[in-house]
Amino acid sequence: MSLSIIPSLLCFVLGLVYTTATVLLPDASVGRAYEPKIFPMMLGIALIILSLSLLLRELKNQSAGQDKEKVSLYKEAGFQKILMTCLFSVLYTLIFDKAGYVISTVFFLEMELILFNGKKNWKVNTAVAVLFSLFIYIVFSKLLGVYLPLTPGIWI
């Protein structure tokens, strides 16, 4: 089995799963009661049909002989990167509320840019990191209006 087969089919499911919750969504109360699913079905339409075609394309190419080698799923050179920007994920998650955006941003993309970049372009890392945080702290709270967190003593 090809390892894009199993994406493809959680892709499928959770297309279905979405459009279904889309369905049971409360009709609005002001205006056309249906309006409000429009744009929440054709997603999960969206993600039935591009899945659908990944998945019988994954099944022809397979077919067809094209998929022969087999690939370990911890063999795969991505697949600790995966779990790296999990582990990464769930570390920014837990350190956001207490140090604010800027710094759980920059330490969040300065892991990222290290694993993808490598440790010996860590000066372009860093200045992308803050760069990149600073910018969009900045757009979203100041002009945007949108609140985020507070950084414990940077006030911007």
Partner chain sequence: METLSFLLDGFMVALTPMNLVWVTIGGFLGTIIGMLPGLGPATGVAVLLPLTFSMGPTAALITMGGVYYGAMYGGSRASILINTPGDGAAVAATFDGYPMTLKGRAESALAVSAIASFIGGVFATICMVAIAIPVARFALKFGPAEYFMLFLFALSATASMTEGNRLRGFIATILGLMIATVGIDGQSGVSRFTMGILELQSGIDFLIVIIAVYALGEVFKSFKNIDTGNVNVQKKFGKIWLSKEEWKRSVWPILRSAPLGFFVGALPGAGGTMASLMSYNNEKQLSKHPEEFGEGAIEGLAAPESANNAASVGAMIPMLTLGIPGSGTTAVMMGALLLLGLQPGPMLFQQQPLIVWGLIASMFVGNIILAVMNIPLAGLLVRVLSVPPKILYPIVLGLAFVGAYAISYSVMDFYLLVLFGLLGYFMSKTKFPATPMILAVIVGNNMEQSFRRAYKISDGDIGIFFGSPICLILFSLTVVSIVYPLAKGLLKKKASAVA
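What's the form predicted in complex with its partner chain like, now that we've got the form predicted alone?
The following holds one chain only.
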């Protein structure tokens, strides 16, 4: 299947799910019972119609041989790095409150810098990760008054 069909197909399914979810919404207890459903209903139906027309157009293009581009996303350069970034982000989220801003951010940036800049440059990576985390912490927490989670055990 060509890559160009998948998004329109996904949007079509989303349109169906969204419209069904709209129908299943509870009635409003004040005012007209169906009022919270009108706007979403319009959106759901619009998405179904639009994605269906896109799907038909893509299929037509494909059968006319105009669109033979077949791209496997996972084979594309950098896709694995994107997945790794997502994984690091989830880990970052999990330790953010517990380890505190500075430690969790040093870890996250170190990982990201390995992805971007390579393991060989670990000295630069570590320096950037530590300096950035401390700098942001001091600017936000101390100067701008934005609360960032404290790191237990140490003064920051």
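Superpose the two forms; the largest set of C-alphas matching within 1.5 Å is the rigid core. The structure displayed is predicted, hence computed values, not measured ones. Numbering follows the first chain given and starts at 1.
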query: Threshold 2 Å Cα movement between these two forms at residue 141, rigid core reference; finding: no
query: Core-superposed C-alpha of residue 109 shifting 2 Å or more between these two forms; finding: no
